[in-house]
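This document opens with one chain alone, in structure tokens, the form predicted together with another copy of the chain.
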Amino acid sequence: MTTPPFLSLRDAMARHVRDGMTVALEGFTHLIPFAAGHELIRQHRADLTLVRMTPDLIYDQMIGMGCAAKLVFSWGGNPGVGSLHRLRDAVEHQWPRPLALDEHSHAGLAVRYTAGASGLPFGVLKGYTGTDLVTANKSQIATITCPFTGDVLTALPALTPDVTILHAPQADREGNVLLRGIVGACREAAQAARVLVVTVEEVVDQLDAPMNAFVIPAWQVAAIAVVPGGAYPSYAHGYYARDNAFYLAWDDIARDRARFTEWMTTHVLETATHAEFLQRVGAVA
């Protein structure tokens, strides 16, 4: 077993993410790696294929800042609030640049991650039948016939991101990473990835991991950055809650191109670290 290097967030992103790559920042409401996304914006990454089940605010920000050429996703909204205005602007008006879509349902994208995590070239589900997704995204959706029953099912190609980035509560000093609480498709996105980079709330001597916990072995992790508050305004169970008020406030910030750009400049581009970002956004106690 090789212990992954513990790097600064800046170095971890600079070392592993390059323009044009397929990158998945996963986390379902919980443990969304905002700090990592902001750092990619600071480093002016471009032409990325961004993969996420629920693009959420972090991809709204990355899309609005021109990082993305393509989006692989299954539901693109501000949960419980409304639209992702930057995602909409990119799709509806190609601002700041055109955005290609590889669009699925949750069940479908989960199958694609699971196939990638399992070393299979495709996955199978009972779904998509009778929907226009099948024609809108023809190259990524096929049918397949069960050789035993003759049933016709839907086949989807495996997802194997060049880099998956997760935020997790804990790593131990060997680099084993604990996932806990709502994990979404984090495990599958991690196992599917060619390279896995993780930000964590803290490093501990001993993971708070019962016997059947979700632990990612150290030898599957390429780099770890310790970033307290790294999921904010998403949350890290047991550390801090989701800032629902920020999600509500984002609706106004993101609605207008100029206001969005100014906010991103002030809060992300002009802060050097995530701790500075948290200070400036007023999220530090």
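Let's see the other form, the form predicted alone, since the form predicted together with another copy of the chain is already up.
So it's only the chain below, everything else dropped.
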């Protein structure tokens, strides 16, 4: 078994993410790969199709900095607070550039990842009937009739990201990666991707997988970057808590274009590493 290379975050993003790619940065409330997203902003990646179940603050930041041409998502908001103002500005006023939308439910996006992971052209579910999603997203939602029951089902095209990026608690020295806690669609997004890159809190001699955890084998991972605090301001179970104050503060920061741009310049573009970012924002992760 080949051990994936351990790279710096900068080198991992530069090697595997290029302009125009479809990129999924997954993690559901927990283990959101903020450090990787910030590095893509520093590297001025552009024309990306960004995929996430919930765009969260990291995609608000990437959209506002002009990284995204399209967003594939299943709920767009600042969790527990309100709107994602940079996402809304891009949709309503095309600032800083127009943003195409491909919207689904959480279940629908999970089905699309699962179809991609299974090598199928599409996935099916009982859902979407009577919702506005069918009207708003006609090109990505169809119906088929089950040949066994005659039921009319919703069909959705498979998702196969060029790159999926995850943040995880641990990797071992052979490159196997452990995920635990709330993992959302991380497993499906990892298996659906053509390339998988993982940032981790730490490297350990042996993974101790508790109940409900799962291990991604080393052969599936293209690169690993050790980035302590790499999920901040979201949380990594057993390492640091979610910074709810940051999510509240972001609502005011993101409302104004000038204030947003100044904040991103100071805290992301003018920091060379995620460690410097954490120092700049006064994080305790």
